[in-house]
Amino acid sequence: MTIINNNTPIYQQLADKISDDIVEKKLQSDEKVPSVREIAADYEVNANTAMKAIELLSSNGIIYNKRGMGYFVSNEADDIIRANKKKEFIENDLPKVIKTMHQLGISINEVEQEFNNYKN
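Can you give just this one chain, in the form predicted on its own?
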């Protein structure tokens, strides 16, 4: 991962990357999360920055600590991440989309048609 968003703290970008890996099923429930040292080495960041990302995920219930074994993905992680991302989208991104739709005269029907035609 390359840190490219200068407006977002690096620890947040690391937490987002791990969250994306969970939603994309690259990390499963009860699977061990890479260690702080591994994260720091893989992403070429300070170990304190990696630890801050781990602490953020832990405080949000996305991962949990097994003493002496490391951090693992919680059973609720996917639901927590999706709920957080949905809330963030609705509060931050959707108003911009709606404003642009109004400016360009794009109807909700046009959006729905494009949404239904969208293929991942």
Given for the second form:
Number of protein chains: 4
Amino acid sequence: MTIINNNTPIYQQLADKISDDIVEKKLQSDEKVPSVREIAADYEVNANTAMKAIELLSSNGIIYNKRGMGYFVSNEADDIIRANKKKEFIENDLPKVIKTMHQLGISINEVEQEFNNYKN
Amino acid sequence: MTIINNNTPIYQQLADKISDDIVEKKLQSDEKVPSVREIAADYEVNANTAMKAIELLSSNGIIYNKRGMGYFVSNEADDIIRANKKKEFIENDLPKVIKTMHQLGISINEVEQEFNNYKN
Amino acid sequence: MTIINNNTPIYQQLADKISDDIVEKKLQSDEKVPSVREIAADYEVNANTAMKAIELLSSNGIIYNKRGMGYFVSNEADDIIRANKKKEFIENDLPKVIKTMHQLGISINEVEQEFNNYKN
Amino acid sequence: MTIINNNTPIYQQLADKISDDIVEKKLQSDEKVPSVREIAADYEVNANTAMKAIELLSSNGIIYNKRGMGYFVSNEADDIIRANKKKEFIENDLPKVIKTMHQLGISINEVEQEFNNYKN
DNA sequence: GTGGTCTAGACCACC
DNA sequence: GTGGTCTAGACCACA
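Next block, the form predicted together with a further copy of the same chain, ref. the form predicted on its own:
Starting with the chain above, the whole complex follows.
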């Protein structure tokens, strides 16, 4: 991944990236998350920005802190991430998409095609 | 509609609302768009914010100005709005939705249900 | 209040101070909270530090944001602050105090005296 | 007891635990304090952290060192611990608790109940 | 005017 | 080594 300069804050993109790594099992339960300084170096961002991403994940219960040892993936991480995404999808994305489809006369079949063609 | 205090700029929400009114034929071709003052009063926003929404629609060719008389829906308004929405849908919304559906294990049927249940 | 240089983070002390102002009705419901820049100037701290205090209160639902206008005291602010304090008291302070009292042989009467002598 | 990952430093929690053991006579005067290695193993902490707890107790005169034999509970241990705790209680805990009780409308009776129900 | 993001760099306690 | 706090200063979008 590269950090793209769109309107999404960098710290948010970093948190999303780490969440993705967890969902895709690149980071397992109780595995150590890269340190703030490592993240900052890897993505060439300031340590404070990396820290903010970590704080975001921590406050959501996705990672937990062992003092002086860094952050680790919590057991419930996967569930929390999925629940958050599902909530976001149901409440925001889906209604917006449905509305747009009706307005534009897009059929469910077109979406189904895209769905079936999807490669990760 | 009420103006929500989420991440979407208020002026953008206003522009979207007016666009929707045009697509839904609540505002017809060459019909007068509510004045900046009316919009500001109706939605309880700052006049500058309402003005910014009008400017956005105007710069997109969706509305046009008659000096001293206000703004009016252009003949191509519907086409422009639909084209913009379609572009947005295809390039951003759809890929994101498809990806999320796969990640969360949401089937096309669930979306179809929402689609069929849709009331404007 | 002056910001004391103990081990409590400045941003936490600032948030506590604002919470106290709310409980003591110096800040009423829907009243504007001083801006980040004002707080920073008043207490002679960096704007980022003031911002962090505001974020803390906001994430707790004690204040809410009106875009471009600043932060305002939420209606439930008082309830939330009291609930948080009560939780803190019941879960942490009280058990610790009770244990210490037993260990030191301090009677409830001594505490009662202090309680009755209390001036705000 | 388990070492909790709250704001209190782990070495401090360890020192408190050993102090408690002394006050509760689980460790008697001139009795040997568990070795740094034992403490580290028992509580699953780093040896350096355990060492820091020992140093803290030692510098307070609560335990003393016999070269090559380890640390032992000093005769004055109980007095020192009690004095420290009393100071802490009077200066910090009590005023804070009294203030919180008034703010939250907690009566002395509630505290008395907890006090009477206390089991070590 | 308002908040919000980001950088660079310092300093600290803790493990 | 780890996180965490703080400062100074910049830049931006939004109302």
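In this text, all values refer to a predicted model and were calculated from it rather than measured experimentally. Take the two forms, find the largest set of C-alpha atoms that superpose within 1.5 Å, and that set is the rigid core. Residue numbers count along the first chain shown, from 1.
After superposing the rigid core, the Cα of Glu110 is displaced by 2 Å or more between the two forms. Relative to the superposed core, Val23 shifts its CA atom by less than 2 Å between the two forms.
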